[in-house]
Each structure stands twice: as structure tokens, then as C-alpha cells.
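Next comes just one chain, in C-alpha cells: the form predicted on its own.
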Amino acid sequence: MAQIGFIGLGRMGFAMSRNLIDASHSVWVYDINPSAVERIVALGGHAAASAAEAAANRDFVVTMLPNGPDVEETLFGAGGVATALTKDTLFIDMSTIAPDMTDKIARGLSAMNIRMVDAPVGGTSEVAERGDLLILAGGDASDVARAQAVFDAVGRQTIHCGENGTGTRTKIVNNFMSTALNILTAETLAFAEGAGLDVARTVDVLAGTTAGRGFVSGAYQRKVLNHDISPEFGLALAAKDLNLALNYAAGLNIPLPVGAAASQIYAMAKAEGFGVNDWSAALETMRRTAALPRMSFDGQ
């Protein structure tokens, strides 16, 4: 059993102070809500009368705030978290938050001799009520592994992502994709009503091909991030496809944003040569847009 300052008891943070409850940590929480501290009193966790008394004496001390100036703030400010904490507590940032905030509070707590582990995690707040969130740890190893108790308590698996701040700029990167995707799909199944169509048939239809089951684990880990873009799906296949999507709902007089930025970077791929390739070969056109190195692939 650990000994657990939880500070901040949000829609997600009270779920996981619960859960670390039920997995019979000791917690100290605190809130600016008085209500929800006393909801986990209830359900045996310990009330703090500031931020600060939450976090003295705790082998872990956790924040789950929703600002990155609500944990500086909280750590290095009037709350005095910071002055609590000793060379044996591990401090947790679990909230989503600005990499360059996190590593400033990296740098402030280094100089104090804290350890730290920046940890935001994955998922909506129904999953963490069962305890199965995605945790995205950066830090040190051996921080993380200690950390290993409180990611159990409150997830299904834990990704150690590397050194501090990976952990939240992993975080902005999927949600980078989950949130303009949400734009996409509202987009898509307006597409597909203006045209006419049953949305829920589409919506099954959509949910058995590459539209909806998703690109990361399925074309993109097939091909491009395998060095391959042998046409699986022809890039100029694809960008003929979207052209025509995008054809048609201009004569509906549906606005389709998102697919006429995409169209662009599929005239940008052609225009360097990946027409003939695998329609996975856009993520080398994004890469060179972003002066990254370029890649090497098979046969080419």
C-alpha cells in the first residue's frame, strides 16, 4: 500500500483517485470542490486542507489538473506543493498539458532533487471509471517502473514513452489525429446524408474498410513505416477518389474542408513522383514538407 497525494478530483481524476482507493492505496486528495473531496471521503480516501497537505509525506503525488499553468501554479505557487515534496516522493503529472510546460516543471523540480514522471493518459472518462486507461509515461526508467503501482491502479497498460516530456508530446501527437479525424467523420457522414444516403448503413459500411478501422496499425505499418511503397493502394488512385468525392459535393453544395486540405497534399505527393506508389507514401511528401530526413525504401 502506497501512500498517494492526489490533487485534482475532475470527471477524470476522481475516477482514478477511486480506483487507486479500491486498490487499497492510502489517498490524500484535494480539490478546489469541496463536494468531490467529500464524495471520495466516502469512498475512503482522506481529505487534505490544501494542495500542499495532500502532498507532504506521500511516496507519490500525483496531479490531474486541466491547465499546464494550473500545475505550475499548483506546484511552485500559492499552493506550495513543490515545498512538500522530498527527495523520496515521485511526482506524477497526469494532466494533458503543453510539452514546453512540462519541461519547465521538469527543470524546477530537477533543481529541488524531485524526480518525476510525466504520465497524461488515454481515454474518455467512462474508461477511466473502469480503470483501463493508456498511460504515457516519460521519464526515467527506474521512475516509471516505480511509478508502475499508481499506473496499475488506474489503467489497462502503461507505454513507457522515454525521457521526461515524451510522455505529453506523445499525448499532443494522438490527440492531434483523434481530434482533427473527429472533424473528418462529422464531415464524411455529413457528406453522406447530404448525398442522400442512410447514415447508419454507412456508418457499417465505413466501419468495415480502411475508413474506419484506421490507418496507423493497418496501411501505414504495412507499408510506408515497413520501407515499402510498392502500390498496395495506388497513391494517384487515391487522390483521383477524393478529387471525385470532392466534385460531387461541390455540385450538393457540401462544404468538405478537411478533404480539399488533403487533396492538396495529394497533388503535393504526385507532383514529387509518389503517384505511382502506395497511397501511404504521403506521410515521406508531410516528411520533406517538414524538412525531416528522408527515407529509404525498398527497390527505389
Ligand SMILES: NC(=O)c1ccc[n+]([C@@H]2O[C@H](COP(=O)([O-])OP(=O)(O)OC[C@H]3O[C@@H](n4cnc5c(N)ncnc54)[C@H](O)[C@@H]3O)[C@@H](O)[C@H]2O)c1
The other form holds:
There are 4 protein chains.
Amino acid sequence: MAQIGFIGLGRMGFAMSRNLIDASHSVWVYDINPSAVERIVALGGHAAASAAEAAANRDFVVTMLPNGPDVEETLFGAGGVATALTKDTLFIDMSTIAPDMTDKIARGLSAMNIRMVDAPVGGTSEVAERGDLLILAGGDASDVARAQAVFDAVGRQTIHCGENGTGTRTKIVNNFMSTALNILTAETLAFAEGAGLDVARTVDVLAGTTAGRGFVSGAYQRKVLNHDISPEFGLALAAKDLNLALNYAAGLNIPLPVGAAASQIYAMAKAEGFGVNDWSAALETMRRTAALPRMSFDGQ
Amino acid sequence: MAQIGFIGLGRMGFAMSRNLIDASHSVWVYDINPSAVERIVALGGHAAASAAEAAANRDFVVTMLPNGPDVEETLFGAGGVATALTKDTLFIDMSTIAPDMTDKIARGLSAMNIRMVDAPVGGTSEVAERGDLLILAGGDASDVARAQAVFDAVGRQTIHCGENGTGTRTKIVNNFMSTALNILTAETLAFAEGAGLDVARTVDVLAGTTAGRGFVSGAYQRKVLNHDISPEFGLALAAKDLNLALNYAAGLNIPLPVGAAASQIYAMAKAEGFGVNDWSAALETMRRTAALPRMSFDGQ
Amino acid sequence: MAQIGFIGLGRMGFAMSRNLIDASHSVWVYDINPSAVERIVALGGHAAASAAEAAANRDFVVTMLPNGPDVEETLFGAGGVATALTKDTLFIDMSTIAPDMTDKIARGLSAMNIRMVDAPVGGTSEVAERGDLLILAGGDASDVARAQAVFDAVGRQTIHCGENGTGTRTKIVNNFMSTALNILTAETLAFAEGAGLDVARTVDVLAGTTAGRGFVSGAYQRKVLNHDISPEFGLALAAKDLNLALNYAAGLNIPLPVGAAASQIYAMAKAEGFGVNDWSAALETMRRTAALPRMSFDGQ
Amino acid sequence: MAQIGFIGLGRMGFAMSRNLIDASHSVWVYDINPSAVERIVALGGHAAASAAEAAANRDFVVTMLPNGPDVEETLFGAGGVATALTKDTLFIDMSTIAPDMTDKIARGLSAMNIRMVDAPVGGTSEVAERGDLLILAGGDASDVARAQAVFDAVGRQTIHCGENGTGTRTKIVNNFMSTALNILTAETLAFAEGAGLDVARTVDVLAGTTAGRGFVSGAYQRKVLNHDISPEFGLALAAKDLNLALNYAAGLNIPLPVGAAASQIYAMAKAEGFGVNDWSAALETMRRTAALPRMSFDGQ
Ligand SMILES: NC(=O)c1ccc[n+]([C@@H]2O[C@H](COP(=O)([O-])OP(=O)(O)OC[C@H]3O[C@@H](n4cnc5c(N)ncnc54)[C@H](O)[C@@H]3O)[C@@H](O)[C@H]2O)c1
Ligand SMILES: NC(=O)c1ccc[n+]([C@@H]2O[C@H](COP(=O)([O-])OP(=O)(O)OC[C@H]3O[C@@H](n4cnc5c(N)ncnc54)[C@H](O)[C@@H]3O)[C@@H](O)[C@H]2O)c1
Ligand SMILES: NC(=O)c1ccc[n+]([C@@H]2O[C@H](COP(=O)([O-])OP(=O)(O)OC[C@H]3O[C@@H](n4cnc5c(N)ncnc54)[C@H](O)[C@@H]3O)[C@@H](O)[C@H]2O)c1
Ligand SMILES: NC(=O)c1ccc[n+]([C@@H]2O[C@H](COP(=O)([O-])OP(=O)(O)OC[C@H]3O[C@@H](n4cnc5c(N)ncnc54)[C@H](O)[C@@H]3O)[C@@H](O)[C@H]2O)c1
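Having seen the form predicted on its own, I'd like the form predicted together with this ligand now, please.
After this comes the whole thing, all chains and molecules, with the earlier chain placed first.
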């Protein structure tokens, strides 16, 4: 079994370090909050007096801290973890932090010949408690393979996203979508209520349609990602429906800011001539606004 | 079998009227485009010289037209359908139109003692061809029950949403969400690509998380709709992640307008004190901006 | 002096019809609200029993009604004004209505050989009371010249914007900017207060900079509208400043939705390569998203 | 005359250090770009081999660097400026940086007993060349008074905004508004062109109205900031006009993302009951979304 240093024992780190202990690993823990350390010691963890002490002479050192500057400070601050790491220790940052910071940290460690995997997780603290997290790992294949001992104790599935930084990037892209979708969901249900509908019944309807079930494994796979934008549902009709909704909501004084922003992209897509195409052609409009290389479409 | 007038034989109306014919109904069809009429006559429909002729002396008259003004004109314009309807005919509008227009039409018909159901549909033309539409019906229970003969031929499921106008409202709310989600999906995949990720692998990740699978039958049911906003995933952390994404994307010159709009709602939610609560508490923020009555939450 | 029918005696119409009376015109007035009529009769107006009566046998008929459907109904509804108009009367709509509706009305009147000017106004009711409105007139030059007798009594300046519909369009474009700027101003001052600044002092600062004084007659004239996008203030620096502001405000939980939407356009502009150019090059980005023909720039 | 260290000789710093030299000050200059140093030495500056050398034993040290991390690194990085400063030198940062960074820098210097003024500037490089900048100064009154020798050489007006950090905050708030207004201006002119209007004529109109001239020293001063929201122009009418514009633009496929975001705030304001009030009441809506203390209004 492995010797593991674990730094950051909050909602997530507590559950993860406990799962590592339950999987018979030896776990040295540190948190700036002493009572967080005590909780884990009571469950079989070893208390470390500092992050560097938690990290010295381990097989793995894991950080699960709030944000990027916390990880940077813990590693490279005075008396930080980096001073305690050797080339025999694999450093694994599982916090959700900015990609630029992951890159900066990876460069710093690389200059010291220390190997690293960025491995933020999907799933809430409840999922962490069950050891069912989704691990999004970025790093060399051999390092990710080595880290699997840790990942198996805390997660249900590991996806190797690519080189260092891709774990963080995948996590950020994923959470971009989920956190924005949260607001869209909130707008939709407030709209339903403001329109006088039964919200529970509306939820039932949405649960059975694209609205509630999403596009990524449906229409997008079949259509635009398959280079096919022949209309299954026409983009101009989609734009019509969205504008009907916005006008109706305006009359009821129901703000729909996410929807209003979306409607402007339909205008751009129609201005580009995609009105007659499948609504998933909106992807190409977004790609163009970001100056990504143009896609080709079948039969065009 | 029923006598049915069907007006509007476009992408949807063609498939639906054909399914009615296949179900052994007698169908009189009209479209301003004569070739659309011919196509259905070739399949067993009866050509009508006008919308009013299609509508006279039928059990049901169905409209499947582009937008609200088209339905209004077809009904109440000079020599329109309304002049041909009697109290024995049930009028069913299946177009997606503005709720205000549905209300206006319902009032107009009610004043003439003509019964109506608003029954817009979920599903694309492909779904319509398979007779698998979702029917969102608004009207008296007895009228919806009577219309079931029509709905059975074109759809797989009918949801009775409430009184007249609720079918249209449910449809508009549903399509609000799906059409906005389309743009959010497009942003997310453009973001993934711009961040240098493998898009196909990212789609696989999203397909397994809340990002791609949605909230409506998951977190919302468990949490805010259940009056529980104790944090499963904290709203302040969600806001942090979204802002990390927006900052990272800004550095890459990737526009994310829907996400940027969403981030402002997190600011409002945090200003209201919901940062420590579950991210689904965003619903209450949206409800407050619309001046809906305040929800109560367990333990608060 | 002219014989004038005036329909719509609200906040604006009251002041304008009074000014017409004060300028010695004979004014027949109508409003669905009888007390509004009485107020003007007390000042020398002639009461009309209907809009049509107010309109019959006049030199000019003016409408100043809330919105487009009101004007349409007043003109073309049963017993409407159009039935009372002849080719000798000039119809002047001064309401702020949708351009599509102005076009529809103009077509309807033209088919009846009745001449029309669309002439919405700039200025609040206070300005109307002083007879100082800005008149944005659309129509044939001869009709606008003829209408000048009316305009002189209610306004301080008339701008002939072009053919029928251009008055309304200019008004809509103008009010688009002012109504959105109102929200931007509100965001800015809430931001200042939330940032702990003295609001009055901040207003003084803004009053002396581009922020408070605008671009249209300054930087835009000198730069992008002059086909010069060499940097006076670089677009990338402008984007940097806006993102600094959004990040700072996010930390304070101050929502800035208009600013957040604007930041996404900077991302588009930078993706297109305009980061090194003058910030006014944002115009070309907006033009491209609307598929307007590309501008040429000096030295590029 | 003063001994001045000046660090950062870009578009702005070049013009400012030259103006300091022209005002007979002794100026030691540093930039990571050697040719930038040479240009100023040719005009009478003294070359310093490092930022610290430029800073040692001066009356004032000025930084004019791209962004906050540059200033931080220059001050506190290895061998940085802070090591060379004594309590006799006044440090003046004139860069536009994040307020949090200004605060962090101020704390760092204060701990070393070094006095500082944050003094970002308004005006483009062209204005800097004329020595006509607007100086937004934050710091103790005595320090700002002492810095006046520097400010007089580079600017036309100094506004003392308050304690340390208020200069930066005022600058960020000001540039928030100007950079967002830039996009609103771009949207408006693209809209005018897409609507078929003569753009030059539209610019003339806008230049004479609130749209082009702004609110801050007009309607806001008279109305909401004066605790008076009786309607001069009703908020509901403003919302109507904005929605007319958005609908019309949607039909023309002209994206107006800033305007669309603004329209949602009108919905919130109307939901709160401000529809009948002056449109400047939007300020109170924005204040409430930021949880600022409620304003009181006359007669309410
Ligand atoms: N909570 C979730 O549902 C969830 C889901 C996925 C990812 N994440 C991510 O996981 C990370 C941790 O989240 P969390 O919910 O556990 O946060 P948390 O706030 O509950 O815990 C953070 C812990 O780190 C400790 N800490 C902070 N600075 C420290 C330092 N310098 N040294 C040592 N300890 C320090 C704190 O005392 C605290 O115990 C975040 O990046 C978060 O975005 C959270
Ligand atoms: N296409 C979809 O995937 C889909 C899905 C759900 C709902 N809808 C809704 O169904 C409705 C119809 O959509 P569609 O895709 O069939 O549109 P379509 O444009 O393909 O067909 C509309 C038909 O109506 C005819 N028409 C127009 N005005 C008419 C009039 N005054 N009298 C008679 N005929 C007239 C047209 O000639 C055309 O054949 C719309 O409201 C749409 O929003 C469409
Ligand atoms: N108030 C302003 O500051 C301002 C400024 C510029 C433009 N406008 C525009 O001027 C128009 C009028 O604005 P207002 O402020 O006077 O509005 P208002 O609501 O004060 O007045 C409208 C008047 O029209 C009457 N009316 C409504 N329907 C009618 C009908 N069918 N027949 C006869 N009378 C009818 C009402 O009774 C009312 O007296 C609007 O289009 C508005 O957008 C207003
Ligand atoms: N340009 C304007 O119109 C304008 C107007 C107002 C405020 N500002 C602000 O003024 C500041 C400077 O803007 P600018 O337009 O002069 O930028 P610039 O990019 O033209 O110049 C920056 C200079 O700093 C130098 N530099 C960067 N890092 C350095 C370091 N570590 N040590 C020494 N020198 C370093 C660069 O070599 C360059 O010469 C920015 O914060 C900007 O936002 C600019």
C-alpha cells in the first residue's frame, strides 16, 4: 500500500482522504484548520505539522484546496511542499483551478524534475463520500497509470484527457457548461411559474425532451459534429421560438438573461446564412466568433 | 373514423396528415402551396380549395402553420375558417405560436361558441414522420379527451397541461430552454476546441455529467424544488468555476456570451446570501428578479 | 392657420396639441379617455366624438398613441381614421412604434392615395411642454416640408431622415442606444457605490471623460468612421480594463450584465485580430456579426 | 526640481517621462525593452540598468506598466524596486491595474514604511503626449499634494479620489463604463446601417440626444440621484422602445447583445414596480441586485 500526503481536508478532501485510509493506504494529512486534521486522525490518518511534512518521503502527494493561488502558495511559498518533494514522489493536484495556474505549476515542478498529474474531479461531496468521483487526469500516460492507485480509492472512473493541463481544462469546460446550465434551468422554471404553469408538470415535460436531456449525446453527435447540418429542426425556427419566448416573458416582466444572450447568437447564425440549416449549426457560428478554423459540411 | 380538416402541410403538417390518413381518418387538406396539397392527395387525402372548405363539417380541424399571425389570419381573415366552424367541430392548433395569440384566438372562438385545444408538439419532423410526437395539450379535459383520436395518430404521448393556453405556454417554456441550451452547447464545444482539447473526448465526458445530462430530473428535484438548499455543490464554488472559465476563455479570445450572462446571476445570488447554499438556489434568485412569491426553505 | 386633427392626448399629446393651439391652429382632438379631451377643450381645442370625426376635412391629422397596434387600429379599425382621410389631408404619425408597423401603415395609406409622414419625436414630456422636441421625419421631401407648420409648433428642430419609415427607424435606433445606455449608467453607478467610492465624485469624473460624454461625436468620428483604426486607445487594452472591472465586481458580488455582454464582443474583436487596433474597431466586429459588407481601413 | 525614477516606457510612459524631462526634472528610466530606454535617453533621460537602480535615492518613483502582476513583480520580485525604496521616496503607480492588486501593493509597501499614491490616468497616448492627462489619485492628502509636482508635468487635472485604492477604483469604474459604451456605440451604428439608415446622419442625430450625450450629468443628476423618480420619461416606455428595437433587429439578423442584456434589467425593474417611474430608477434595480442599501425616494 502507498504512502500518501494529503493537503486540504474540506468537504471534498475529508471524504477523499478517508476513502484512501479505508483502502488501506497510509495517509499523512494537513489542513490550515486543525480541527479538519483531527477529524481524519480519528479515522486513522497521521497528522502532519505542515504541508511540507505531510509531503516528505511519500509515494503521492495530493492537494485538494479551494483555488489556484492556494495550491501555488502551498507548493512554492516559503517552506512549501516543493522543497519536500523528490523525483520519487508523484504530485497530484485534484483542486479545480485556472488552467494558466496548472500550467505555471507544472512548469515550476518540471524545472525541479518533479512529476505531476492534474486531476480535478467531477461529482459533489456526496459522490466523493461514496468514492464515486469522476477523475479527469492530465499528464504523461505512465504518471496517470501510477496515480491510478489513488484514483481507484476515490473515484469510479478515470478519463485520461491528455498531457498536463488537459485534466484542468476538461474540468473547466465541463463546469462552464454545468454552472451556466444551472442558471438556464433556473430561468426556465421561473419562467414556467411566471407563465402560470404547474412547475412540477413542466419539469416532467422537460425531463423527456431535449430541453432537459441535452444535446451532447444526441443531436450534436448525429448532426453538426458529424458534418451534417441538413435541418432536423431548422435554426430559423429555433430562433423564432426563442424570440417568442423572450417577447412573452418581457410582457410578464420575467427576466431571462441567459436566453436573451442566446438569441443574439441566433441572429449571428442567421446573418451567416445558417437559418435554413440544422439548429446545431450554431456551433459553427460560435467557432467562427472564436476564429477557429472553418468546418466543412456534407453537401455544401 | 373521424372527418378531419388539416391546414398547413409543411415539414410537420405533411407527416402528421399522412399519419392521420394511415390511421384511416378522412382528411381534407389545404395549404397555400398547391404542390403541398398534391403530395398529400397522392397519399389519400382530399384536396380542399380553401381553408374554410377544408374545415366545414368536420369533427376536427387542425392547423399546423408557421406562426401566430398565420393562424389568426386563417381563422379570422376574410372567408376564414372560423366562418366554417360550428359547435360540433373541435379546433386544434398544433403550431408553435405566441401565448398571447393563443389566448386571443381562444377568446375569439369562445365568443363564437367554438371549442378549441391548443396542442403544440415536441419532436422534429423526423419524429413527426414516425408518429412519435409529444403533444402538449391545453383545454378542457373533455376536449382533450376527444382530441385523443387525432393525437394518437401523430404522437406517442399526450400531456394535458391545463386549460386553454397552457399547451402553448408549456411548449414555449420548453423551447426556450432547448433553444438556449443549443447555444450553450455550441459555446461549450467551441471552448473545448479553443482550449486545445479533443472535442470527441470532451463530448464523452460531458455526456456523463450534469453538464450534458441536465438538472431537471436530478439536482433540482432533490434540492431546491424539494425546499432543500443545503449545499450538495456550493453556489459560491459554482460561481468560482464559471468565473475561472470566463477568465480563461477571455485570455484565449473565445466568446462565451451565454456563460457571461449566467455569471451575473451568480453575483446576484451571492449578493442575496446564497453563496453558502446549494447551487440550485439560483432558482430563487431568478424567481425574485421576476417578483414571484418567495419560497421557503427547510431549516432556514 | 391649419385645421388639425389630433388623436392621443396623453403626456406627450396633451403638450403638443396645446402648443398647436397656442400657435393659433384649429385643433380637433380625440382620446379614448374623455377627461383628456376635456382638458384640451378647456384650452381652446375642439372636441371630436371619434377619431374619424377629429380627422375629417383637416389639413393634417396627427396621432400620438402608445404603440403600433393602437395606431393601426385607429386608422384601419372599423370606422377608423382612414375612412375619413382624403388625398388633401397629410397624415402624421408621431408615436414611437415598430418600423414594420410604420411600413405596413404606409403601404395601407399609399394604396388609398393618402400621404403620410412618420415623425416620432425626441425629448421627454417636459421638453414637449416647452415646444422643444426633436422631430425625426420620414417621407417625401414635399410632405415633410408641408408638415413643417405642425413641427414648428411642437419642436425646435426637424431632421428629415429620408423616405417613409426612416423617421421611425432613426427613432428606434436612437432609443435603442439611450435605453441601453440608461442601464449601463445604472450599472456603473451601482458599481462605484459597491466599490466604496463616493458616487457624487465619481459622477464628476465620468462627466469629464468618454465614459460620460460618449463616442459618437468624438473618437468614432475621428477613427473608425474615418476608416482609421490605428490605435489611439488599443482595443486589447480596453478589453483588459473591462475584464479587470468584471473580475473586481465579481469579487464584490456586483452584477454588471451589460458590461459582461460587452466583454464578449471584445473577445470576438480580438479573435479577428483587432486587438492591436483602435478600440473603435469594435464597430467592424459588430458589422461583421450582422453580415454587413466589410469596411476598408487606411493602411491595411 | 525633483529626482524621478520612471519604469515602463511604452506608449504612455514614453510620453509622460518626456514631459517630466521637459519640465526640467531629472528622470532615471528603465524598461525591459532597451530601445525604449534609448529613445528617452536621447531626449535627456538617464538610463538605469535595472528598475531598482532607477528607483534608488529618488524623490518619486513612477511605474507605468501593462498590468498588476508587472507592477507587483517590479516592486517585490527578486532585486525589485521595493528593496531600493526608503521612506523619503514617494512611490506612484500610474498603471491601470486591478484594485485588489493595488490594495496588496499598498499593504506590502505600508509594512515597509514606504508611502504610495495610486494614480492611474484618463486620456489616450495622444493626450499623454500633450501633457493633458486626467489624474485619478488615491492616497493620503499630503502624499497626493507632494505628487502634484509629477502630476502637473503630465496632466491637466488631478482629482483626489480618497485613500489608497480609490484612484484605481475610480479608474476601473470609469473604464468599465467607457469600454462597455464603446460596444454599445458599435452595436447602435451597425444597427443603423443594417436598418438602411444613413450612418452619418444618424450620428448627427445621436450627437444631439441623450443617446449620444449620456445621462450622468443630465437626467441622473436631476432625477434618481436627487431622490426623485417621478417620470420624466417613463421606465415602462423606455422598456417598450428597447424591445421594439430588439424585435426589429432580430428580424434583420442584427445582433445587439449589449441591448439584449439591458432589456432584462428593464424586466426586473418593471417586476419591482418601477415601470411607472422615471427610467433612471433603473439605478435602484441595479443597486438592489447588488444588495446595496435601499434608496429612499421623495413622495414614496
Ligand atoms: N464541493 C464540491 O462539490 C466539489 C466538486 C468538485 C470539485 N471541487 C473542488 O475541490 C476543491 C476543494 O473543494 P471543497 O468543497 O473541499 O472546499 P472546502 O472549502 O470545503 O475545503 C477546502 C479546505 O482547504 C483548506 N485550506 C485552505 N487553504 C489551505 C492551505 N493553504 N493549506 C492547507 N489547507 C488549506 C481549508 O481549511 C479547507 O478545509 C475546490 O477546488 C473545488 O472547486 C469541489
Ligand atoms: N419543424 C420542426 O421540427 C417543428 C417541431 C415542432 C414544432 N414545429 C412547429 O410546427 C409549425 C410548422 O412547422 P413546419 O416545420 O411544418 O413549417 P413549414 O414552414 O415547413 O410549413 C408551414 C406550411 O404552412 C403553409 N402555410 C403558410 N401560411 C399558410 C396559410 N395562410 N394557409 C395555408 N397554409 C399556409 C406553408 O405553405 C407551409 O407548407 C411551426 O409553428 C413550427 O414552429 C416545428
Ligand atoms: N413620454 C415621453 O417622454 C415620450 C418621449 C418620446 C416619445 N414618446 C412616445 O410618444 C407616444 C405617446 O407617449 P405618451 O407618453 O404621451 O403616452 P401616454 O400613455 O401618456 O398617452 C397615450 C394616450 O393615448 C390615448 N389612447 C390610447 N389608445 C387610444 C386610442 N385607440 N384612441 C385614442 N386615444 C388613445 C390614451 O388614453 C392616452 O391619453 C408613445 O409612442 C411614446 O413612446 C414618449
Ligand atoms: N494607452 C493608453 O491610451 C492608456 C490610457 C490610460 C491608461 N493606460 C494604462 O497605462 C499602462 C501602460 O499602457 P501603455 O499603453 O503605455 O502600454 P505599452 O504596452 O505601450 O507599454 C508598456 C511598457 O512597459 C514595459 N514593461 C513591461 N514589463 C516591464 C517590466 N517588468 N519592467 C520594465 N518595463 C516593463 C514594456 O516593455 C513597455 O514598454 C497600462 O496599464 C494601460 O492600461 C493606457
